[in-house]
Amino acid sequence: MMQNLPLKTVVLGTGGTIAGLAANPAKSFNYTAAQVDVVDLIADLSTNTASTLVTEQVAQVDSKDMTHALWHTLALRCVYWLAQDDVQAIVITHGTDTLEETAFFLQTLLKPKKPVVLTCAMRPANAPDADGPQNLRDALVVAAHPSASGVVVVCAGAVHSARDVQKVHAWRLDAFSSGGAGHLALLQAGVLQPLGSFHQGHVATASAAALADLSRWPAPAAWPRVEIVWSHAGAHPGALQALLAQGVQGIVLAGTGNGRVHEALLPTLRQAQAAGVRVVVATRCADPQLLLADDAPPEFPDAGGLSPVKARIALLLELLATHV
């Protein structure tokens, strides 16, 4: 192993509002995401980090349009950079809409010991009160912290775990919350105030060894299809039946309350599970932890306290493990 290498922090750009531009900066709510290259995002950024910043533009997308193929590419680039002895951390600029999904995907798959910090913005880069620069500065501070490890999200002065973070507001600068789990740390005037160790647990997957070897994965177009179905007043099984007819391999049921399922959906869900389709039940409540009875095993497995979108990713990765 090479010694005394100058440390690097790699900043991977994927687009999003942080790289967006408004036609009229004074009306920054009307903008186009994913316009500014990551090298330009950090060009005028004043930081106190001692490491050298290296940039790479992995993608340039509005994160509402995130794909499995882009996740696969991003994971490969993270694996490459994390393996370099002189890389101490990765920072990823990302859109807010699917940031929690990307963060959870990377944490569950890679379980990195080095920090991988996702950050974002709620206002475009040319807004007079743009929040992206401060979020990016904060992300670099977190990335350089000796206690940081695993995938975390930094936004509006708070550090969230990949497992717990959720976008909870459509336009506020502090758009993210970790619910009852709480955030990991706060940043005040660019100074990190940890609430405890950054070390995070992760959701175990069916075959960590298989998932770690990304080269053996099928092409993203061939990944198992896992969909989310919502239980709600007046629920009808038609949409669920259509998914099953299309060959869906996994269903996450976003139930009401404590993971409860509308009676109209139950017969089709039972048929699906009997036919080998994986069915997992989450809750559509903001705090996704379910309270399970000790003496009555659930008819369908629960999502282990994950939100519906994260339960979908966990199930996708478990199914992927059987394909490699």
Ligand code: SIN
Contents of the next structure:
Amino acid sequence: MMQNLPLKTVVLGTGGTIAGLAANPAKSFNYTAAQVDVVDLIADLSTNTASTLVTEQVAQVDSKDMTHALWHTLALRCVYWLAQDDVQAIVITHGTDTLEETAFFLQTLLKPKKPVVLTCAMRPANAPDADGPQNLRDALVVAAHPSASGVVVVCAGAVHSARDVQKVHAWRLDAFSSGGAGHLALLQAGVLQPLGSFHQGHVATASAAALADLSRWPAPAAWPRVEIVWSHAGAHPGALQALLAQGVQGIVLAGTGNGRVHEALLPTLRQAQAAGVRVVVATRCADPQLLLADDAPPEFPDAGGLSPVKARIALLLELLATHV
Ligand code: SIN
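I've shown you the form predicted on its own. Could you give me the structure of the form predicted together with the named molecule?
Now the full complex is given, and it begins with the chain already shown.
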């Protein structure tokens, strides 16, 4: 019976600065990410979590090099562990560079009822003032909280939703923000101070049912190609045309301001859409919420307030759903 089983929290290691090592710890800005096994990160942690911690090293990468293949593997490991009755939550240690993309990918795909908490660090594990241990402790507190559910990100004492979180700073410990949407909760000295429930906002849902069976997915190399194209001063359609010639199936246009597109890109974008390429417009603004007109449908669908990298994932999963 479930109530007789000791509850487990599974900590999946994927690499990142949280598992990084500096050759000279006194100069910890000069380090190599993804060196320390997750089992050692946990062993060095003083924590009084009530559940048993189980670790699994899923990967050991610098997250700037994240791949679709690794996302696929990580999703499969999450599905496996979440299905175990005695597993109450998953914590994932991850690099900060693409953490927001992995979080959004997992939330959009899995929509887990149990908590899946991604955490990270801005300083390597052997820095004298490493931030990873406290972030990991905080992630375990959030993972054990009764109202925690779905994929969230914990960093520098704040809990962010997968949908809204973005890396906004290259070196500050508090490197993440949820923009105008705000974070979900704060942790003070390791104690959670909820601001609201751990809801996930309006995360895209189109693909969920079709994608539920991960075993039916094509190999990651055969996933639809979705690319981001930027609108900017002096824009030229050449890059867009080259992508279309390569058979790209989806384009996220990172527009200026309220998702606006340079006139030099519009004819090619229209041709692409008419030819069946999915075009979605986001904004390159740091806070990706768009103000939508309610009197006429837009020429190109908007990204629903997702940042360009997350709009790319949402469109990728939507296109994948038509392949499985
Ligand atoms: C990474 O993203 O893996 C390296 C950078 C970091 O974790 O801060």
